[in-house]
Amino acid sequence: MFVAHTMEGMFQARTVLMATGVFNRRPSMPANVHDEALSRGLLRYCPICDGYEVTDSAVAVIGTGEHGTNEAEFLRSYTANVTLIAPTGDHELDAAQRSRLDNGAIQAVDGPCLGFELLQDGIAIATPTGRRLFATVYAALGSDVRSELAAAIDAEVSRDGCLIVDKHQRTSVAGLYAAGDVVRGLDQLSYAMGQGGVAAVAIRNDLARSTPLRR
C-alpha cells in the first residue's frame, strides 16, 4: 500500500504510476521573458517535437559539448543556418565535435549569452563578439528527471537519473510503475501515452492477479 501526503489531504492507494518527467534547465534570462519567447515559438526546447518548424531558418542553439553538438547536428537537417552559442563562456568542445561542427557548416560562438532581445520576427542574443540575430533559439541544457519521489522509496534508477523499468513499465519496487520521461527523457508525447498504455494493462493484471474473485 502506498500512502501520499499533501496539502489536500492523505491518499492511499495499492499501485502507482509514475508520470513526473523532466525539467528543462533553462536559459538564463528573466522569467517573463522567457515565458514570452517560448508562448511566440522564439525559444524551444524540443527539436525533436517542432524542428520542422525552423525550416530554412537562422537557428541558434545554446549549449555546448557533446549535448549541444548533437542538437545543432539535429537542427542541421532542417536547415543551413544554425549558430551553436556556449552559454556561460569558452566551449568546451574536443576536437572530434569541433571536426563534427565544421563539416556541418555550424558555426560555434563563444558565451557568455548577456542579454536576449525579443523582436517583432525573431530573438537577439548579445555575445562578447556581438549581436546577433535568430528566428529561434533552442535550448540545449539538458534536464533534470524528476525521480526523487521514486528514489526515496529505494526505486531503482540508473546513472542519469531515470527510472528503471521492465517491458511492463514495472519499476524494482512492487506496485510503482513508470512512464514517460521520468523513464527515458525521449520528449515524445506519443511514446510517453504508449508507455503510459502499457502500464495501465500491467496494473490491471497485476491487480487481478492479486484480488480474490468475488463470488
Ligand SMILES: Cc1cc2nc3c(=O)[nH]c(=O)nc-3n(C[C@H](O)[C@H](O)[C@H](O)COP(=O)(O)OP(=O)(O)OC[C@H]3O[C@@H](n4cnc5c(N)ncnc54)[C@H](O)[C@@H]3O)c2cc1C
Given for the second form:
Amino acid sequence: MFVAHTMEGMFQARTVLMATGVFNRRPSMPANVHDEALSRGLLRYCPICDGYEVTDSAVAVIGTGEHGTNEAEFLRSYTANVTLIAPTGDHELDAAQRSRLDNGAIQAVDGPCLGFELLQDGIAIATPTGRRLFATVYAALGSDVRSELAAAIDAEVSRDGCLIVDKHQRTSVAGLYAAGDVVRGLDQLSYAMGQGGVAAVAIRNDLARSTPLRR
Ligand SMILES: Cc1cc2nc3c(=O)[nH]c(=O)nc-3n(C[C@H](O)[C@H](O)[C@H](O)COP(=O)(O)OP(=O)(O)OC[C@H]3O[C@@H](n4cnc5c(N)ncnc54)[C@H](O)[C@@H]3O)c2cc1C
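Switching conditions: you have the form predicted alone, so give me the form predicted in complex with the ligand.
In what comes next, the whole complex appears, and the chain from above leads the way.
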C-alpha cells in the first residue's frame, strides 16, 4: 500500500502512477518577464513542438555545448537566421561543434545574457558584444527530471534522472508505474498520453491478478 501526504490530506492506494514531468531550466530573467515572454511566443522551450512557427525568422538559442549545438542545428532547418548565445560566459564548444555551427552558418555569440527586453514584435537580448534583436528565443538549458518522489522509495532511475520502466510502464517498485516526461523518451503530449494509456491497462490487469474473484 502507498501513502501520499499532500497539503489536502493523506491518500492511500494500492498502485500509483507517477507523472511528475520535468522542470525546464529557465534563462535568467524575472518571473513576470518570463511568463509574458512565454505567453507571447517570444520565449520557447520545445523546437520539436513549435519550430515550424519560427520559419524564416531571426531565432536565438540560449545554450552551449552539445545540447545547444543540437538545438541550434535543429532550428536551422526552419530558418537561416539562427544565433547560439552562451548563457553564462564564453561558449564551451569543441572543434566538431564549432564546425557544425559553421556548416549551418549559425553564429556563436559568447555570453553572458545580460538582460532581456520584450518588444512589440520580438525580443532583445543584451550580450557583452551588443544588443541583439530576435523574433523569438529558445532556451536550451536542459531540464531537471521530477523523479525525486519515486527515487525516495527506491525506484530505479537512469543516470539522467529518468524513471526506468518496463514495456507496461512498471517501475522497479511493485505497484508504482510511471508515464510522460519523467520517463525517458520523447517529451511530447501524445507520447505521455500513450504511456498513460499503457500504464492504465497494466494497472487494471495487475490489480485484477492480485484480487480474489468474488463468488
Ligand atoms: C513551453 C512548452 C511548450 C510545449 N509545447 C508542446 C506542444 O506543442 N506539443 C507537445 O506535444 N508537447 C509540448 N510540450 C511538452 C509537453 O508539455 C510535455 O511533454 C507534457 O506536458 C508531459 O506531460 P507529463 O504529464 O509527463 O508532465 P507535466 O505536464 O509536466 O505534468 C507534471 C505535473 O506534475 C507536477 N509535479 C511535479 N512534481 C510534483 C510533486 N512532487 N508533487 C505534486 N506534483 C508534482 C507538476 O507541477 C506538473 O503539474 C511543451 C512543453 C513546454 C514546457
